[in-house]
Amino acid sequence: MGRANKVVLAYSGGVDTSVCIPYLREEWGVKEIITLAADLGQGDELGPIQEKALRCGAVESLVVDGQEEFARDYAFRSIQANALYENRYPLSTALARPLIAKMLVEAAEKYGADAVAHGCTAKGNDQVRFDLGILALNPNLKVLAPAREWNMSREETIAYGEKFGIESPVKKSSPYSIDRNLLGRSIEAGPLEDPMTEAPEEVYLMTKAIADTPDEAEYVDIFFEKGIPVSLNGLTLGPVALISRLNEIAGNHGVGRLDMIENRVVGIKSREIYEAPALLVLIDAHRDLESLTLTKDVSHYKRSVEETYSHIIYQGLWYSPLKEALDAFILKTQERVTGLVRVKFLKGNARVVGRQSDYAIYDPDLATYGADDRFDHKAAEGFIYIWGLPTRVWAQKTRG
């Protein structure tokens, strides 16, 4: 099945993406396959992955470092939006997909490829995110998804690869499907498919069990400039270093675990385990700083925008007109979201215990119940009369 002459393939070094190389060549007649491995802070040694792609038949194997861009242009935008899908999941995996799509399109344009490919299956969210991201950035590129069409079991996929010299895993593979990047880890499948089965401690790598966490509390001051975290405890850090350091601190105190039933884009529910220590803490701290610096109406209205924004990211619409329009609104709201938030870590909890800002709308002289109170108490009676007038009229008409 001849679909393309030259293809850029998103490559992770796993069984599926490795088998994609001979499959594209033998079954679909692709002449040249260029692989692209994106370094988004997953911690893997990408040198061997790069070499493996060449052994599997790629004509060229690319490794692109996208950590800085990932943190700055994707994670920080999401933090400014307090994006939590279904009010829980901070989109640590979903945020990586539009960036990988962008890398694929850029590589395809640079090397003159007429298609890009990925190893996503038909039941997951990532196929939607990749396909729509690529489509939005370059609608002229074909998108190939062999794993969505080859209808092979895991064992059959491994056997197919072995026919072309792709070594099978030397040890029994983990029953879990795991994805990791700078922002966190997602774990699914295997025993976790039973919603009543507690996730075993072995699936967690970024966060300690509560029993193993320190007995003493740790305080961290996070400073934000226009909604973007820039320093920890007075030390200015770049985006990658800041997220990495906060991952260590929060994870050491057992902060950052999620166990949830999630509604996928394709309409099925899945049970997901997440570790996203820094991202969850930063969203919570950022939202708290907004409560100090945004007016009531902006803060309340922004909540509805945040929910829409999280759905946009989850559903693969990062490069969409609505996302672009909401970005403009969110960036406007962040102009005065500058200040410090103090977080206390202890035994699986990260609580905001202090906040301050030069742009704070909070006024101690209005809030106090002490002698310095400047609130006009006489105004309250008139306010309540006007505010309650519709209720008064309704009550008189219906109960009188």
Given for the second form:
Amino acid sequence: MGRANKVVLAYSGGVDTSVCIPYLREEWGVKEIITLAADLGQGDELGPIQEKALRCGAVESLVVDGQEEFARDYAFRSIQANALYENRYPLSTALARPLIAKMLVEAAEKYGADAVAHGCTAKGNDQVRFDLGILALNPNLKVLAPAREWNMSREETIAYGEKFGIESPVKKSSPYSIDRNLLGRSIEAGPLEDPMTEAPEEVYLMTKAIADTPDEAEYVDIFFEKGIPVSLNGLTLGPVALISRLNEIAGNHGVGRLDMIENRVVGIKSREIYEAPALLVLIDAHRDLESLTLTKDVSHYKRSVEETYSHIIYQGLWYSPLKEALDAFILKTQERVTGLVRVKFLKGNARVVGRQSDYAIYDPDLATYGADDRFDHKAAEGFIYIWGLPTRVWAQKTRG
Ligand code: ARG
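Could you output the structure for the form predicted together with arginine, given that the previous block was the form predicted alone?
Then the entire complex follows, led off by the chain already shown.
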């Protein structure tokens, strides 16, 4: 009796997920393996991947286009939350996992599978996100993670695959572990494991080195409707097109790189290089528009929600009651986050240089230093008297 009868396996076409196919069958006694490759804009040709899965022994090989859903229901929600893990990482890889989990569960239900499987190892965050995402959506499904249990080195994995006709990687395999999708690239391992070693230029694909960026500044007007970016320079674009276009513009100016040490869910610190040009610019621009349109108290309160929200995404709790409750709060705050943000790109920088909204709470008659000032200057004294009362009493008691 095997661990499962019929399994839907998350499939990328790489050696590890390919080896999962014979491994699940031979070692764990799975009878039928259906692979699922999610197209989330990773730029791979999925046709050959689909064929490869069948050659590796899958009974069925699915390809699901999830780009639009990924951008609209995952990336844009995260932008509304200004979600940055540890204040920096815009969660470009993390956001893809709950959507892939959802696709796996849907396929498992459709094809009557009793388990789903993925190729994640035991040390990473992605296993947590897959396992919890699947569990939350269908607690009756088993989750199999062969690579978490087999103790094979890279060479042994390749050799195991060769026994079952899985060709070893043609290219000299890169020392890096790379994840890529529409939102960005995450690069780790190899020489990057030394935190003091600067990432070689070759790891970057979406962003230019500063030396190669244009000398002329470029301005981009981003229009948001209820906290969602809808147009660039007046041109209305769908979610995927907007992100792709902005990736190109920002990347061309060398914007969107991150080099950080982060705290993984399992407690390990890891060194990670990220490229996420559009996502980083959009969060920055969105946050700026909020500063124009949200009241002081909502704005300040929302920051703590954002911090929690980014932890939820990072730690694999996308499908959870807390996330749903915070979504309701965030959605409410976005009702008037509509307007224009002008971003200036130059030499690795993307700076917000202007913002405008019909819902701006900003009042020039109050802010002005000019003659038409409407602020009641006399009121300031009384305000400070009362605001400072506790300070005065405390100072007199302790110093007076
Ligand atoms: N550390 C990032 C995260 O947990 C990215 C991990 C992606 N994998 C990789 N091979 N770099 O979201």
